[in-house]
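Single chain ahead, written as C-alpha cells, the form predicted alone.
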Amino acid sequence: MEEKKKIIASMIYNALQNSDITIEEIESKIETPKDKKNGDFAYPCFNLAKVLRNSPINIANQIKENIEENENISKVEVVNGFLNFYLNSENIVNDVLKGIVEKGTEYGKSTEGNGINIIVEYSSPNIAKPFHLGHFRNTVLGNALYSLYKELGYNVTGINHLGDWGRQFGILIEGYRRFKDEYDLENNPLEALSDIYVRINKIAKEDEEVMNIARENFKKLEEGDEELTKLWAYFREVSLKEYNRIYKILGSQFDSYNGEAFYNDKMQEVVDILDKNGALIDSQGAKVVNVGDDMPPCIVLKSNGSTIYATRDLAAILYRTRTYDFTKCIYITATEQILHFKQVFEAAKHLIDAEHQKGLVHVSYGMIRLKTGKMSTREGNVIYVTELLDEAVKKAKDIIVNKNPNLENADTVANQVGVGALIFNYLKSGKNKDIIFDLDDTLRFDGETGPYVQYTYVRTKSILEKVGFNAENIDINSIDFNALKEKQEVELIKELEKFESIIRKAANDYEPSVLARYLIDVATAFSRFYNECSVANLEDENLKAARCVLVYATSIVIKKGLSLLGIDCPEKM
C-alpha cells in the first residue's frame, strides 16, 4: 500500500504543476477512508486552499482534470473537496497474492531500519512486588513496539529498567526484620514481601519513629553495609525469578536488566556536568534545573543531597547515549509519569548532544483500573498476573473442550488462547485510553478479541487442510488470479496488503492497536469470504487454486500479525 500511495502522490504533484508543494507532503496527507465507498485512498485539498488561493472543490476538480491515466487507478472522484482514488483490483489481486506467497512469513519485514539504534525501555516493575495488571499492560505493550521495530530491521535493545533502588527498601526492611517468620518466603516470595510492604508502609505512614528507622535503614544501604546489601539482593534475585517466569508466559524478551541501582555510581557525572555547563542552580537548599516556564523546576538533588529517580534517569540517558548511540531511546511508562518525562528530557539538553535528545520518547499508557477504583501496591488492592493467568487459561480450556471434546494438546491450546486473549484485550485499545478491568469481557470468545482472530486462523488451517493444499507444491505463476472477481475476494485482499503498511504506522505512532485492529479487519473480511465464497466444493480447478492461496495467504498475516503481538496461534481450536 506504501508504493500505491507513492504513485498517488506522484501523479498528483505532476498534476499540480506547483514547485511549493512536494511529493512527501501530498504523500504524508493520504488517507485510507473508513467507508470503502470512498475508494481505496483518499486526499484532501484543504490544505491547498491557502497555498492556491481556491476552493478545494475547484482545487480537486482540476487535479483530476490534469491526473494522466495510470493502470495503477482504475477510477478517480472528487466529493467534497476530498479526491477518492480507485485502485486497479486486478493489479492488486496479482501483485498481492504472489507477494505473499513468495516470500512467505517474511511479509511484511523491512530493510528500512538496518544500521538505526532503538532503545525500548519497558515493564520496569518495582521488585519485591509482585507483577500487577498495570506491569502487564507495559510490558505487552513494550513487547510489541519491540518486535515492530525489529520487523522494520532497526537494531533493537530491549531494557527492563528495573525499580531496585529507592526508599522503600528501607521501609521494606524494617516490615521484613518485624514479620518474616510468619510468612511463607521459600514458596511465595514476592506475595509475602508485598504484604509485609503493606503492612508496614501502614505503620510507618502513623509512626514517625518507624518512618526514621526506614530512613535510616535505606542510608546504610547506600552506604554498602553488608547485611542490608545482602538482603537487597535478595529481594532482587527472587523478584527476577518470578518475573522471568511471566516474561516466558508472555513471550517477551529483555537484553539488558539493568534498573536503578546500577547507575548509582554514574550520578555523581551527571552532577558534574550540569554544574558545569552551568545548568545546576540552588533552589531552597537543593539542587535544580530550571526546564521553562510551563513546569516545574527538575530536582536533581534534594536539600539533604540525596538523588532522586530524575537523577538516576539522568543518569541512565548519558550512558545510553555513549552505549548504545541511539535514534530514539523509547520509555513506556503510565500517564502519570508525563511531566516527569518531559521535566528529564528537557534537562537532559545539559547533557547531551541535540540529536540524541531530540531523540527521546515518552510513550505513556492509559491506567487499568478496577470497578472499585485504582489499584495501588500499598495499599494491597491489586490484581495479580500470575492469579490472572492461571483463571484465563483455566476458562479458555473449559470453552474449548466444551466445543470439542476430543482436541489434542488441550492444555497448550488452552495457554495459547487464555494468555493470547489478556494480551489482544490490552493492546486492542488505543493506549492512552484508561481501561476498566473486566474477565469476562476479556474472555468472550467472539467479536473484537484474541481468541475470535485466533479462531479465524484455525479456520483457514482447517479449510486448506480439507482441500490438502499444499504450500511447497504450488505453482504461484500457473494460476490465474483475474478469476477473484467477488467483492468480498477483492476486499479480503485489499486487507492483506496493507499489512507492511500497517506494520510501520503501528511503529512510527507507538501504536499496536493499530496492528489489532487491523487483525480484526482481516478477520471480518475473511468471514465474508468464507461465507459467500466456497473453496472446497468448485469445479473450477483454477477458481480453486486462486482461492486456496488467498486463503493461505490469510493465514501467513494473520500468524504473523499475533506474533508481532506476542500471541501465538493453535493450529487447531
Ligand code: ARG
Second form
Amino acid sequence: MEEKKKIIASMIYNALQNSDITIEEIESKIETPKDKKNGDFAYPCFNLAKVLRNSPINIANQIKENIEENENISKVEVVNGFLNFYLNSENIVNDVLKGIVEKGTEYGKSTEGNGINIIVEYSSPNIAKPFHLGHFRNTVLGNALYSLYKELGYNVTGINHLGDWGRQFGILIEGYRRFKDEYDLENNPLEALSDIYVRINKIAKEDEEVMNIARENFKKLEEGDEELTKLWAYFREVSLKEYNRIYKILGSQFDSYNGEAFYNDKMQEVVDILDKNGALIDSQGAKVVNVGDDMPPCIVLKSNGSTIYATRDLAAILYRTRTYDFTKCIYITATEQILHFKQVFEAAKHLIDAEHQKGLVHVSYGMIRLKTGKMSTREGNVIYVTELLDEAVKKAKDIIVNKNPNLENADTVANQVGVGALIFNYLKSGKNKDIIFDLDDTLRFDGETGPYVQYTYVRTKSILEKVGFNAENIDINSIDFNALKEKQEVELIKELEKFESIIRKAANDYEPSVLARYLIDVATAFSRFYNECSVANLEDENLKAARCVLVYATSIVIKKGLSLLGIDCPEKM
Ligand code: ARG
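Output the structure of the form predicted in complex with the ligand; the preceding block shows the form predicted alone.
Everything in the complex follows now, all chains and molecules, and the chain you saw is the first one.
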C-alpha cells in the first residue's frame, strides 16, 4: 500500500505543477479513509489552501482536472475539499493473491531489519514468588514483539531479567530456616516459598531484630557465603523449573536468563564510571545521579553503601551495550516502573554513548483484573497462572467436545484453543489499557476472541479439503483473478494485502494488538465473503479456482498472524 501512496502522491504532484510543494509533503498527508465509501486513499486539500490562495474545493477540482490516468487508479472523486482515490481492484487482486501463493508461509516476512541488533527484555519474574497475571501479560507481549521483529529481519535477543537478587533474599533465607518443615517443598516449592516470604516479611517489618538478621544474610550472600549461595541457587532453580513449565506452554524463547544476580560483580564498575564522569553526587549519605528537575535523582548507592535495583539496571545497560551492541533495547514492565526507567535511562547518559542511550525503550502495560475475585494481593491471595491455564484448557475441551464429539486429538486442540484464547485476550487490547478479564468471554467462539480467529482458519481448511484444493498443484498464472469482483471478495483481498504493513506497525508501535485486531478484521471479512460467495458449488471453473486461492490465502494470513502472536492453530476443531 505504501507503494500505492507514492503513485498517488506523484499523480497529485504532476497535476499541481507547483514547485513550492514536494512529493514527500504530499505523500505524508495522504490518508486511508475508515469508510471505504470514501475511497482507498484520500488527500485533504486544506493543506494547500494557504500556499495556493484558493479554497480547498477549488484546488481539489483543479487537481482532478489535471490528473493523468493511471492503471492503478480506477476513479478519483472530489468530496468537500478531499480528493478520494479508488484503487483499481483488478490490479490489487492479482498482485496480492499471486504474492501470497508464491510466498506461502513466508508471506509477511521482510529483510528490512537488516540483521540489526534488538534486545527484547521481557517476563522477568521475581524468583521465589508466584508468576502472576501481570507477568503473563508481560510474557505474551514480549513473545509477540520478539517474533514480530524477527519477522522483519532483525537480529533479536530475548532476555529474561530475573528478579533473583536483593534484600528480600536475606528475609526469605531467614523464613526458610524458621518454617521450612511446615511445608511441602518437594511438590510445591514455589507456593511454599512465597508463603514463607509473606509470613517472615510480616514479622520482619515489626521486629527490628529479625530485619537485622535478614540484612546480615543478604550481606553474606553478596560476599559469596557458600551455604547461603547454595540456598539461593536452590530458590532460583525451583522457581525456574516452574516458570519454564509456563514458558513451554506459551512457546516463549529466551536467549539469556541473566537476571539481577548476574550483575552483582558488575556494579562497582558502574559506580566508578559515574564517579569518574562527575555524575555521582552525595545526597544525605547516599550516592545519586541527578536526572533533571522533573524527577527525583536516581539512587545508585544507599547511605549504608548497598546497591539497589536501579544499580543493577545500570550495570545491565553497560553490559548489554558491550555484549549486544544493540540499536534498540526494549524493556517490558507494568506501568508502575515508568519513573524507574525514566531515571535509569537518563542516568545512563553518563555511562554509555548517546547512540546506545537513545536506543533504550520502556514499554509499559496496564493492569489485569478478574471480573470476579482478585488477581493478586500482597497478602498472598494470588491466582496462579498455571491454574488459570489449566482451567482455560479444561473449559476449552468441554466446548470443543460438545461441538464436535468425534474430534481426534481433542486434548491437543483444547490446549491450542484454551491457551490461545488467553494469549489472544491479552494481546487484543492496547497495551496500556487495563484488562478486566473473564474466562468465559475469552473462550467464546463468536466475538473478538482467539477461538473465533482459530475457528475461521479451521473453516478455510475444511472448505479447501472439501473441494480437494492443493496449493502445490495450482497453476496460478492460468487463473484469471479478475473474476473476483464481488464487494466481499475485494474487501477480503484488501485486508490480506495489509498484512506486511500491519506487522511493521505492530512492531514499531510496540503494539501487538494492531496485529490481533487485524486478524479479527480478516476473520470478519472472510465470514462476509463466505456468506455471500459460494466456493464449492460453482459451474465456472475459473471462478471456483480463483475463490479457492482466496480462501487459501486467507488461511495463510490467519495462521501466520496467530503464530506471530504466539498462538498455535488447530487444523480441525
Ligand atoms: N522483576 C521485575 C518485576 O517483576 C521486573 C524487571 C524489569 N526489568 C528490569 N530490567 N528492571 O517487577
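What you see is a predicted model; the values in this text were computed from it and never measured. Residue numbers count along the first chain shown, from 1.
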From the list I92, I476, V78, A546, return the one residue or range at the hinge between the rigid parts that rotate between the two forms. I92
